[in-house]
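The form predicted alone is given below as one chain in structure tokens.
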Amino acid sequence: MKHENKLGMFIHWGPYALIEEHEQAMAKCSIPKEVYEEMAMGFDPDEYDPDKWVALAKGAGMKYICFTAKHHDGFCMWDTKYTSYSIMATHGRDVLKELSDACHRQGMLLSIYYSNPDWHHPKAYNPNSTHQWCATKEESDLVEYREYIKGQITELLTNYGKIYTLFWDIPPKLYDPTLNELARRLQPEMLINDRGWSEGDFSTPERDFNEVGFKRFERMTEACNSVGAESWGYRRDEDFHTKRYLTQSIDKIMAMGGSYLINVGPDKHGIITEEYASRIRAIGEWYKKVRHSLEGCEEDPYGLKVRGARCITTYKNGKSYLHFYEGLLSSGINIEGYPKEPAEVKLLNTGTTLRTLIGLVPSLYNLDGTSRTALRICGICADELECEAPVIEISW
């Protein structure tokens, strides 16, 4: 099994939606341990339906849902035997079973989120990691901290039925590879991140990624990024990234080869509020109208060569799919290297069919003054695609 080209729903979910600030509130809000936990012991997700969660998500065309199990305040959001510090302490509920039942239901995948620090854990202090900010440093035992990880891990890839990918978060810098020795014996067919306590199957690139060329990716990988600018987990008055962005850096990604996790933050009752399921929907809007340019494809045959804007080019079933991931600066554009004539070119965005022809093009000029010969697409409506990444189809 591979992991690439799939769109997916990335969830951030726990006690800290009571604050509406941050994931990592404790740590960026300056809120003492016990004044935190205590509030945490509160949290009681009234309207929490997953099946409305799924429902999103595959409205949206998504194949999987990436679910956060526990973040970095501990607080485990599944019926764990291990602490007492979790959901089942404040809302008697097993919400992630709930979650893997509707996704079971619906034909999504469903993915684990796991983080190695942990505030609450006494023993879970790792000098060698980053985000240790609430971590109790007195009592560290990185040992004993690893078989409760262990236990726990042993718990959600069994109860739960079968996992596509386990997300590993904030690398710990030490080397132990018998906890995805076990992650794989749980579960054979599933795919492992980069972050973890030894090698993964996954590089997991995180918000704004660059990469010199754009050429398609040597091995699978797996971007993530969050409607919300500023944070994970809900936050009221967010500022929420654009259309325009979110579909340029899904369609970059994707087109290079990587799977796309797009992140909301359900509030403290357990509802996806209209701020961010309506950029869910936008964004699918978009997306089922190009998916097919994205989802199996290979790396251009042809090595065409697109002038007037930066392009990533796939290939499926005989069509070359020219990917603009940072837009279209003019109504046309110019190709060198085409094979031949094509048959008929598209618009993906609406659907149009687009004027072509063969001829001289003064800004392609070779070194005596003479201009050279391209396949020039024309009539291209650029200026009603600025909110979107315009994907343009060539049937040869």
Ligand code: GLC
Given for the second form:
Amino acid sequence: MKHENKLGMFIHWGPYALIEEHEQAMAKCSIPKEVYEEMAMGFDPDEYDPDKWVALAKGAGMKYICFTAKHHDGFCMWDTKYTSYSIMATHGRDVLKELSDACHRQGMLLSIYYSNPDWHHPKAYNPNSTHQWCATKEESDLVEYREYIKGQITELLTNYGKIYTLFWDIPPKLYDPTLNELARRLQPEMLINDRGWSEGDFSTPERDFNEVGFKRFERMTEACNSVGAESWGYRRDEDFHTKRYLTQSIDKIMAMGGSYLINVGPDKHGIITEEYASRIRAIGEWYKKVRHSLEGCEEDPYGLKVRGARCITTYKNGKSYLHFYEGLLSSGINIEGYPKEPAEVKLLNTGTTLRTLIGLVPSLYNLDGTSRTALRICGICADELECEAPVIEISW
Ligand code: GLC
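Return the structure block for the form predicted together with this ligand; the form predicted alone was the one displayed.
Below is the entire complex, every chain and molecule, led by the chain shown above.
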């Protein structure tokens, strides 16, 4: 299986939704372990309906969901026999099982997030790694803790059907290939990320898409980001990323050949509230118009030189796609290196056919008679596309 060009929904959900601050509220707000854990034992979501979550993702054109089975707080969102610090003790229902059933019913792939830091397990403290929480009174024993992880990973990769990818979080900076070997034995087709105990299959740039350059990825890559600007878990009064930023980020990463996970944090009841859901729908409205220019595409074979705005080009079935991942700067663009006159040019955002001309343009005039011609694409309603990444389709 390949992990390429898929849009997915990341879901951060756990007892931290009760605090409505951040998925790492326990550490970030310095909540004593006993206080946090007592609060966690009251996590009893009364409106959890995973079919709604899956339908939201599906409606936006997404192909997979990645769910936080265990975040840094160590609380387990499935029926695990290795600890009683789990959703079974507080809610009596295996919410992961219900999510996996909903995914399978609706043809959605399921991925699992598992945090290496664990602020509940008494032996899990690992100073090599980031995201440790000091509230452990016992000596760490990472051999024992790894056995615990192996038991839990075995449950997660055995009892929930086919798992698409395994998202370890926070590299432990300790090498132990036996964990990924176990995972591969249990789910031979599953892909594993690079935040685990040995090298995985794909890289995971996070949040800042401008950092990653703009050349096609050489390694399988899955970027992740959240609709919430500050938190991955549910946050009261969250600041939300703009549709423009999110679509530009998704467009850029996927045009480079990557996949993209966009996160929501359901609230304490289990609801993906309207402020989160509306953003997923807004992304979906754009995504459904452009997805064929991203999914399963190759690098453009013509080496088109697009002038006028930053652009990544993709190619599929005789069509080139121009992705203006930072938006357009004017109503026209000029392309050099075009193979022939195009049969049709369309702005995918609006579905409109665009006018093309082949000719000289002043910025390519030379005074010595060596001026170059360009393929001009004119009359783009750039001002109306302020809120989303523009994509142009050229049929040759
Ligand atoms: C960061 C955050 C963590 C979150 C993760 C998602 O590592 O610290 O809380 O789960 O991003 O990729």
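In this text, rigid core is short for the largest set of C-alphas that superpose within 1.5 Å between two forms. Positions refer to the first chain, counted from 1. Please read all numbers here as calculations on a predicted model, not as lab measurements.
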If the two forms are fitted on the core, does S330 show a Cα displacement reaching 2 angstroms between the two forms? no
If the two forms are fitted on the core, does S371 show a Cα displacement reaching 2 angstroms between the two forms? yes
